[in-house]
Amino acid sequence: MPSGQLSPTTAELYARHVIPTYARFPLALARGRGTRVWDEEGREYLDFTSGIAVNALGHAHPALRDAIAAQAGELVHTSNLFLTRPQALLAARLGKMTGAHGKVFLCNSGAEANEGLYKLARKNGTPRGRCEIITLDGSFHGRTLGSIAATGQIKVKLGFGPPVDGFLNVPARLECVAQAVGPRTAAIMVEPIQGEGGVRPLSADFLRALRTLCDEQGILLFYDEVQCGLGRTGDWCGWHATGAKDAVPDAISWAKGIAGGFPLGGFWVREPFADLLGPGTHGTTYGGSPLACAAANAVFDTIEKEDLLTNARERGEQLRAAVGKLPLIREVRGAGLLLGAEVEDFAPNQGEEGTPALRLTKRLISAGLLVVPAGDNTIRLLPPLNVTAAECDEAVEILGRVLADCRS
């Protein structure tokens, strides 16, 4: 840079260097700790979105960077052709979590284990010449395009036709999935709770329902839990929170939360279909890395060494309780600390655009708290996992009092 020039900001780098993919909020984070994170201006925000459900033990927590620290200065990288301990134990670990026996195959993403999902859809299905997914309408499934194509909102497919053949999206009522069951379906596919499509949970009875008609029909059921999985219900298995323990699927997706903010995703499939994608059927160069792994077992450690599945069961009725109270909101839907906020339509300023969730979403920025929109009336609060009581009654009264001034 030459002397007495400038140096470029942060929004003007991205600006010129940086595909514009996202319309990103004009913030530029420097740092976080535990539920704070402070912006290049050294203002302070409490965050709730943990990277959209991702940073389970919040920021900087000491566990999660003294394990990824202590496995760099071992073994990082080795690929898939070898074995590594921190990959077996995870994946024994996460099978235990179902409650069923089955296997794990570990990646670095939600959309690419839910791309995994697809071909053990097509390969338990293609022998008998099934190879379509049903998927519900509002449902979020990634960004690849089979992940589009799956995905139930055509918001994401718009641009990228023609779309990938084999999927099928219906409205989320038991007959319209019975009505599209036919001689091509290999498996219907759920989120347990829709999280971009504004945390919405299936009922118990839905699910059961599901279970029931893929064993009649002899087709599998998939549950992404990409977003509610692993501990941010308050249980390790999101369709747990909707009551339905007993409705388990042949296979499930997770990714976000499972490595605390290091990248991992990752699915598991229950016997007898455990083995179907056999030695050369899929792979992934970086998945299942001895770094990745060892970042998850230690938040699965913390998880459960300090109790947080408890906490997040807590914490979430909590804000559930005291959010519902609040003026403008019409609705508190979602379990544990994946909690979708609904509000009525309220009047922009001048110059403001963009839905009510979005307009919100920015006023909030703006007076110290960071949530996340979902659709156009509903705002996530997605917090660490330990976040305390006393951040839950702060993020409340932030949201009070902004949404008191929408409504003035």
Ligand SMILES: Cc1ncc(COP(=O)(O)O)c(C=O)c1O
The other form holds:
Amino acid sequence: MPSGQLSPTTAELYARHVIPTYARFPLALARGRGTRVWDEEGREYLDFTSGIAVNALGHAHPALRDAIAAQAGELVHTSNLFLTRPQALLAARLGKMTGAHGKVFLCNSGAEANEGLYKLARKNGTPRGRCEIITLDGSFHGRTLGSIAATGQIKVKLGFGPPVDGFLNVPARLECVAQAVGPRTAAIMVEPIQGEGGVRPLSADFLRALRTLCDEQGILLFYDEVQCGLGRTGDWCGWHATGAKDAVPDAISWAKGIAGGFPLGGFWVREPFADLLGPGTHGTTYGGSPLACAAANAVFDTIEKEDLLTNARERGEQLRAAVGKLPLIREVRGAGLLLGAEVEDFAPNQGEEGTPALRLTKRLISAGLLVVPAGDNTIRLLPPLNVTAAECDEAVEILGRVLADCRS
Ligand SMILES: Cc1ncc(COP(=O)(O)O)c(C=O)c1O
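Could you drop in the structure for the form predicted in complex with the ligand? We only have the form predicted on its own so far.
Let us now look at the entire complex, which starts with that chain.
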């Protein structure tokens, strides 16, 4: 840059060089500590997004920082041609969390984990002519071609030509799912708590009925726990929060919070299906690297050591009770620290555009609180699992002030 010329701002560089797949908020974040982040101008925000349910320990947690630094000094990556201790230990503890016998495959993201499940369903079902997967309206399963076919929302599919064959999206009602099951069905896949679709928990009866249906029909039941799994609901297993602890699935996908922000995904497959994807059937170069797995092991050690599952449940109840009393709030849904607050519509200020959830989110950002819109009328509150009671009070105070202003 010649002297005397101002360097472009971060927003200008994005506008010129980054493919505009996201309608990003014009906020350039520079650093974080715990539940707080600061932008490039030094303004402070309370971060109730956790990078969309990812930063389980908040920002810059010393245990995560130290584990990443220590592992980076030993081995960052080896490929899956070899064994590494961090992957072995992580697979063992993930398997234990499910409470059933099975095995784990590690990859890099939620969509990639789900792709593994689609392949598992087809590998199991193809010999019997079964290769279709049933998913629910309102669901979200990722952005690959397979996952946009699986996702039960038109907006993610539009403009990308013929959908990948073999996915049926049906209303989230037992009779609709049962009717859709046929001789070609290989699996049913659901999010026990739909996240992107507006934080909508499935009922315990529905999950149990799906389990029974799958057993009767000889098909597999998959839970996409990319958002609701691994502690976010105050339990390792997201489906426990629905009350149907006994409705154990045949496979589970994970990502997001698994390594506290370091990219990692994975899926678990219950016996007797765990060896179906044998040598040469599936793979990934980066997945389950020693660095990613060391990060994940540090996250789980910290959740256990600091009893963050209890904290997630208690802070979740605190937020649910307080947010439910605020003006314009219709309903608070979800479990633990996966909460969706549905708001009534309110009059836009001059120049304001978008859904009520988006307009409210922008007003909250201006007031110093970061949240995530979900659907048209719901904002998600997704603080880290170690958020304090005082930080929750502060978030509720900001939300209450902004909502009161929306109403006036
Ligand atoms: C339930 C669910 N499944 C899958 C995905 C996709 O995960 P990723 O963005 O890591 O591919 C998401 C992301 O929001 C999700 O919420």
